[in-house]
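Let's start with one chain on its own, the form predicted alone, as structure tokens.
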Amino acid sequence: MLSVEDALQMIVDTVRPSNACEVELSAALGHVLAADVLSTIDSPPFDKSMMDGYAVRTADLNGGATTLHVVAEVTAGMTPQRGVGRNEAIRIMTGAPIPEGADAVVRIEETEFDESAGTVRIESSGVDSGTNIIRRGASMRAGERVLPAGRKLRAQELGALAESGEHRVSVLPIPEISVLATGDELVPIDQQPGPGQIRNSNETMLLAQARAAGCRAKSLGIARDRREELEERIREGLKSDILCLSGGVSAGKFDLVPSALAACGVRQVFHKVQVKPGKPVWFGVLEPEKSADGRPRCIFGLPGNPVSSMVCFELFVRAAVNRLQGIEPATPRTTASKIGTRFHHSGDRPTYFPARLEWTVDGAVATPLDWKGSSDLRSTVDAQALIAFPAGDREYRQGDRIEVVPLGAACGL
């Protein structure tokens, strides 16, 4: 049976990111970048204030009380009229260019202006030679990179891209994800199960992880345990880029899902990992000759038992949407920490057990939760993290390393 790192390392090797395209800017949140950004201006692209207060000569202050003649006002978007010069001091806002001769501005909280006189009386203690002035070029230089390939594009990298001048940006589509929910005993979340039923709680649950990665999703409802009806959905949710299918992928009478993907044209890379939960775990391709548009598609059969689904989601599915946008690396980033109490743990596969995680002077720490099984979903809405136990048997103390997969964020950028 496949390791954790052997399925990871099928799923890189099998994916590949989408092609290109160009968005406008103002629609590029949440993109990734497809190509190194390059800025084509000095950044601020003069020196410039970063205060109120007077621009002045610092050889004209004598480390105490100096008086200066006011000859002229500077605010942001002027352009200065004239220079400072000896003994004289020009009033200066925020973000205006800087005088010609200038070369530190005093705050206007150290200063006392005279407007009879003209005159500002400046307290020029610790006033030295760019104080208080952000020079040209300081932010980024022209042919500078700004943003790397492979960045996922949040309210600041859009700002910084809009300072340079870039109105559309190439970046990688954002993947669409498909979630179809299988099996005979599921009902919408809406109605009182009945006697051997449960709630669809996976689709809500999947649909949500699909969102929190960054893709699009889209809801396939429920196939019942019927080969036609299975096969179906399952034409359908290989128009997304990643078809996610919950259930039907162990061994029982009722397991059609890898049959009937195999029925649709999908090619299965591996079925099982050992990993705890979420051993049944399905991933295979639909090749681009097989698909209407050219596309691959990537596809991927979750088990039926919520956490198991959950799991395989942060640890698998993720690393395939991290593929396709080409965020390196794809695969999950552990987090170092330390153990929050004394546990036994013990098991022939590694697993990967709910934790409450906090951050201390001293670092990371994760708490293993009360969980009872892959079917004790109630359990992880208290959890931050899952805690990487290894296969075996071992008794941890309290204060022990142990790595973590951050939830929400098992692939990171």
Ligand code: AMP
Given for the second form:
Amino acid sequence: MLSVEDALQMIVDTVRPSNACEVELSAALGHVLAADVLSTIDSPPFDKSMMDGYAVRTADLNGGATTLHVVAEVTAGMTPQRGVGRNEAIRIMTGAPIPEGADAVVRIEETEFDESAGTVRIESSGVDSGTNIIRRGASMRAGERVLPAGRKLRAQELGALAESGEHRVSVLPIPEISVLATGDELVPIDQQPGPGQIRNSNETMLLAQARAAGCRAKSLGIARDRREELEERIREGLKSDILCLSGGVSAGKFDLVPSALAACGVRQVFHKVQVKPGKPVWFGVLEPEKSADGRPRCIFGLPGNPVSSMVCFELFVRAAVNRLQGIEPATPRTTASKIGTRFHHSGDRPTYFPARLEWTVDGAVATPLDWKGSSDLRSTVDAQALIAFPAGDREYRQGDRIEVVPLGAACGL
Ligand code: AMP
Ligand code: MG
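The structure above corresponds to the form predicted alone; please give the structure of the form predicted in complex with this ligand next.
Everything in the complex follows now, all chains and molecules, and the chain you saw is the first one.
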């Protein structure tokens, strides 16, 4: 059976980044940059004052109390009308351009203005050339790379792009994920389950995971375990970049998802991965020539047990999302951590075990939760991470090194 690493590699090899598009910067939050962005300006565009105070020539200061003539005032948004001459000072506000001749700004708190004499007394010890001045181009220079391709745009990236005047940016489109729950036992969450029935909790969870991964999410409701109904919904779902089905991928009599997908023209890339939970996970593609608009589609059949669905989304679907958006590395990054308690792990497959994650002075500490297996979603509400236990039988002592996949930020960002 395929290892997690090999399955992830197959996703990386199969999924290609989407074509870039242009968006207004104001609508670019959460998008990924399609190309490097070079600054067109020096920022700040002029030497500027970082304080309210007096612009002075340090050559005039004697290291103690010095009195200078105040000859002008310059505020933010103005250009200085004159320079600072010998034994002169210009009153300056934060953000204003430094007048010619000045090479330092003395903070207002260290000065005493004499209105009648038009002079200022300055306590000048510790005022060196350059004090309280931010030089032109100190934070970015024209031609310099502000942001690299592949960077996901958060508030601070948007601010930096705005600073350099990029009011439209070339990005990769936000992928759309459709979620289709399958199973005769499922009822919508606002209905009372009858005998043998359960609520369709996976739909809500997977739609939320899709949104948390930065995608648009679309619900396709519940498909019964009937071939025609499944195929009809699958065709609808194949309009999205990614279709996630839940349930129906195991070996049961009504596990119709793989054959229904095949009937809809989807090519299987893999079925079953050596992982716990989530062994029956299925991945395939609709090749470009078979899709309505010539763009390929990714299809995931996630096992119906809620924790299997959740874990497979974090490991595999997120890798496809990252790949579509050109984020490197696309595959989940694990974080070295210490285990917070004694723990015996035994399993024939690598296990992604729900755990509490804390940041201590000793670094990350992950403590396995009292998790009862793939149907026990309840325990995962206290989890911030999955501990990646290798297959085998091992007694862990508190403090032993382990690897974890932080939840919600499994990769990218
Ligand atoms: P399956 O993968 O279809 O064999 O389902 C495995 C288990 O997950 C069964 O116990 C199902 O009842 C349960 N299950 C399947 N789909 C869902 C869903 N949408 N929400 C909650 N549980 C589900
Ligand atoms: Mg089922």
